[in-house]
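Next comes just one chain, in structure tokens: the form predicted alone.
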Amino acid sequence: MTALTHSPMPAQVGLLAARAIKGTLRNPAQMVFPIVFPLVLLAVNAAGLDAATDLPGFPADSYLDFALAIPFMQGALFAALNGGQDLARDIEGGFLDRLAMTPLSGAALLAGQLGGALFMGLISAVLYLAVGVAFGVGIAAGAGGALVLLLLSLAISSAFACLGTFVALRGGTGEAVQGFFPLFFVLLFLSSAFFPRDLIEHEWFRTIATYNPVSYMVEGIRSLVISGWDGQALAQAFAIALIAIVGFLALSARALRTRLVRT
């Protein structure tokens, strides 16, 4: 702890990063079944579904390279959880009210806290490309493209987890973060990830998933896949993630100061 408090910011946010990675790989749960799930739903998708690609207008050949930006949208959303699982620990066990003693940072609080979650959205990520190439998938985009999907899908992975971090700090427990998680999946299924948004024919469901943020993020990931080179496709998710970063963030540093000034 002393190590901790007395080093300057960067080596702070270095040391509660290594922390909470190693608290991940301590827990090979919170490993396995983020990056299990969603191939094994992946694969039952790609079997299910791939006659979808047979309708007019339908973007890929394959279901599976359409389908192959959902996994990396479910490892965000896990890294979230568990992220958001590890801070509302700290909380209830007291480590935080330790830390409010100190004199370390609150942004380096925040940043060190966010390396577990970020540990797992890469890790997760890499495997999901690995994966779906090793099963025919090509990336339209090239080894350039492969490289910028890992960027922007560690990008969606730091603003969900930044979502986790922001609703563990308010609730303060587990049962908070994970009471947020099926409203992350709600968002996920009324989005473009599943289908195409031109092709939904239900107006109701295209106007959501047009207006879902979540669908911009997926079609970015998708874009490298089977289009290439999409500029606006990729701003856009690449902007919405960075908006989200700063606004979760902003409100996690609110919501830490808060909870500091009542211990």
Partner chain sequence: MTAAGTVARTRSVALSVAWRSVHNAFHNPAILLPSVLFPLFFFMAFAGGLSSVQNVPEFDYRSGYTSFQFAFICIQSAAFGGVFTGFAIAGDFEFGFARRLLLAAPNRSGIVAGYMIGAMVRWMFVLAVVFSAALISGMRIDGSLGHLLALLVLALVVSATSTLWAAGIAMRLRTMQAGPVMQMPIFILLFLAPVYVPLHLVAGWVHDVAQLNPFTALLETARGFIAGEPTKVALSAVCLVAMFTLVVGWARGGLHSAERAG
Second form
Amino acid sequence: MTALTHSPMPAQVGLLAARAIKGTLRNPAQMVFPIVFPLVLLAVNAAGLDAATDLPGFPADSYLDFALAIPFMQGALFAALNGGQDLARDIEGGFLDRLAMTPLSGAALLAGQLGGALFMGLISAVLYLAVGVAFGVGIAAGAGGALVLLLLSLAISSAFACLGTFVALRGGTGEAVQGFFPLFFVLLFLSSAFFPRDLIEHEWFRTIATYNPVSYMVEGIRSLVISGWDGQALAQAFAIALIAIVGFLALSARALRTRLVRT
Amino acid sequence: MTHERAIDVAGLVREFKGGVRAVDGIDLHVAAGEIYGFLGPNGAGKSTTVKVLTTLLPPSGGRATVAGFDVAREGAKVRASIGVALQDVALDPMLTGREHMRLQGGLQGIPRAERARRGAELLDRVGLSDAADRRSKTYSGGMKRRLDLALALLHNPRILFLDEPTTGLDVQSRTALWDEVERLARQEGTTVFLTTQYLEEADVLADRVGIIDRGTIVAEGTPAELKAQVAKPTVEFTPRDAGQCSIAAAALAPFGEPVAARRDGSIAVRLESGADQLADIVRALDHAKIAVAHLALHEPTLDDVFLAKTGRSLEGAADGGTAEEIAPPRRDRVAA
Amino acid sequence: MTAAGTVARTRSVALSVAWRSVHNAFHNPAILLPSVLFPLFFFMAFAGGLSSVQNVPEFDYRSGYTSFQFAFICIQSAAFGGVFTGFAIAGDFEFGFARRLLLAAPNRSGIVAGYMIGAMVRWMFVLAVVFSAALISGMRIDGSLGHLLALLVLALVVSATSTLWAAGIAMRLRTMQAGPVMQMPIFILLFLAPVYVPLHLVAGWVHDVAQLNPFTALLETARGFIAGEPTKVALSAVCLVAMFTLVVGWARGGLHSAERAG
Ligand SMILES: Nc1ncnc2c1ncn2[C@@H]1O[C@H](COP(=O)(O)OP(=O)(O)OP(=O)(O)O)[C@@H](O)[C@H]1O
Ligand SMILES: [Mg+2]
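Now that we've seen the form predicted alone, could you pull up the form predicted in complex with the partner chain?
Next comes the full complex, this chain leading.
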């Protein structure tokens, strides 16, 4: 703790992130489900919906190529959930109060907390990419595209992690974060993640998917896999992720201030 | 059908995984209509005994019948005859008091028409009428215990098992519960098997007491018998004239050996053959022309019994009068 | 006690336990909402978002994609309803309430039967909600009332089966933490069946696995009833009877384990 008080801000962030990452690594069971579950779902969906690639206008030859973007999104969701729950645990267990006694800046606290979530997001993203390639998915945008894909999925993980952080700070309990989780999934399922938007038959569904920002995040990742360099798709995806990061970070900072004042 | 013996236990053993013999070969008999107090410190095996007798746990050895039915082989018949309030209340936080009664009525197969009436009557008897329509999660600890008791009584069981029923109750609720247990036993002839850590409770309430320690019964009998067995009453006597002390001591010598007195200027004697000798003592003192300022008879307590049987004190060592009562701290003893 | 008396008492116990299960669900949104919203949401996402897949030439189901998915949601919600009840059973054992039931019931199988009935009643409420949503969204039903009743019976048996499966685990482990152990196998069985398209359109290894999965037959039969073209009814019946028999034994073992542990 004393080391922390005299350190400059980057060191503070490093210490807190290291703590978050260690917490994650120390409980490997916590990592298995979030990483395996999306892969199982991918396998099942790839087999179940492969027939859809026969539809005229379907943008990929294999549903696996098309759906590879989904695990990245789910990995980001789980990272956000875990990060949010860790933070909620700190709040419930009083660790946050202890940190509040130190001259630690709020920004460092948030960045450190996010570090843990991002670490997990990155690990799972690399894994999904490797599994995809191993099962014959070609990255249309090439090796550089794969790098951008990891970068984009990191940005998306950050966006959701900021949301998770905000929920944890506002709600202050693990249940509040857990209760939010289904909403993340609703956002994913009511997007263009499982079907190309222009092939969705039902008008109401297409409308929801069009207004759902998750659609654009998925489409950004997908464009790198199935169509190569698509400037517009990438720009939209990065823009939405960045807006979400900035917005939720600002909200989190405010929530953190009230929480530190209140407690 | 009436049974001479409501509960009959012979060589009962219950061993848990890992070799803990929580009940290690106990024998006990409870007559119909009797209140039996099962007394023992934490971890003695009281709750385990209750669970075996109420068919919640199968015995690992020995035999036990309740209401004439074997607990291991005739569980259903045993359950139909007994009411049970366990140490940890078994309530559903989502149900109200009234809904609990309704559920219990159904579980016990009480005719539908009778359920509501009996439920309301019992809620009233345990003083929960006002809270009857609130969820049990809003009840205080004492209210939960009282609801648990009411549920145990719903089907008019002939034998009632109460595992530490007064733990956590305030003085008033405790006295009310004692009255209710007495009423059930005396007026309705219910047999009551009651475990307790409180000496006073066993002493006041129980017709007979069994003292269990580390899975075995170390003493059994009526409270008076038990006390008489181990510790004889002492008589303590203060002469009006302090100079008469030695004469008085000589006069009392035939009745028993002298012991340390509690008051200054007094002499105390442990009576060899019990309190019956009191009249003779008075006569002897009169005969020696000794004027009495104060005469007291000290009955032994159940704690003296426990101490004599186990070498340890049941209650906090601080209460003890003699040095030997300061028991070595026990692993499983929790400060009351 | 006479034999008839025992039967009456066991029934009374079962009905009381079922009453509590239903009562608690309807008085506690935290229990009821997930069990209604999850199926409703899956139905919405699948029937709404994936319907184009029925335009694939070999997609040969005549009643439309909404019906195709309704049949799946029917089975899925029945199976998951049983698992949700399993969570509740585990909680009852973990927090001691189950002792009240164990102490009162002359025949303790009645307790398990009660949980099972409760799960079925709760599921029927879920079904009513999803069915209404399906009708509103224009589901086509080509089967007769008889076919629909047959579908109802099929799903009810699925609900009972999954309840007994989950109860067997709940009574062995007696902690709410056992939740994933109840849920995972059911989840895997359900999704290694033809969820999105008919079996012959499922690709790769999932196709091979799905061919051996009893839920494949159940799904095909359920879809057949809605289309008015009963399919593989005998096979499904055999699967159901076999699975039900297995889980009865499984649940009985669980009950014994709980009885031994007190
Ligand atoms: N399920 C179990 N598994 C293993 N050991 C157990 C189990 N239940 C009880 N025991 C052990 O058996 C012994 C007797 O426990 P029991 O609950 O019968 O004591 P008790 O006399 O009721 O104590 P208390 O006054 O604390 O309620 C203890 O050592 C306890 O640890
Ligand atoms: Mg006890």
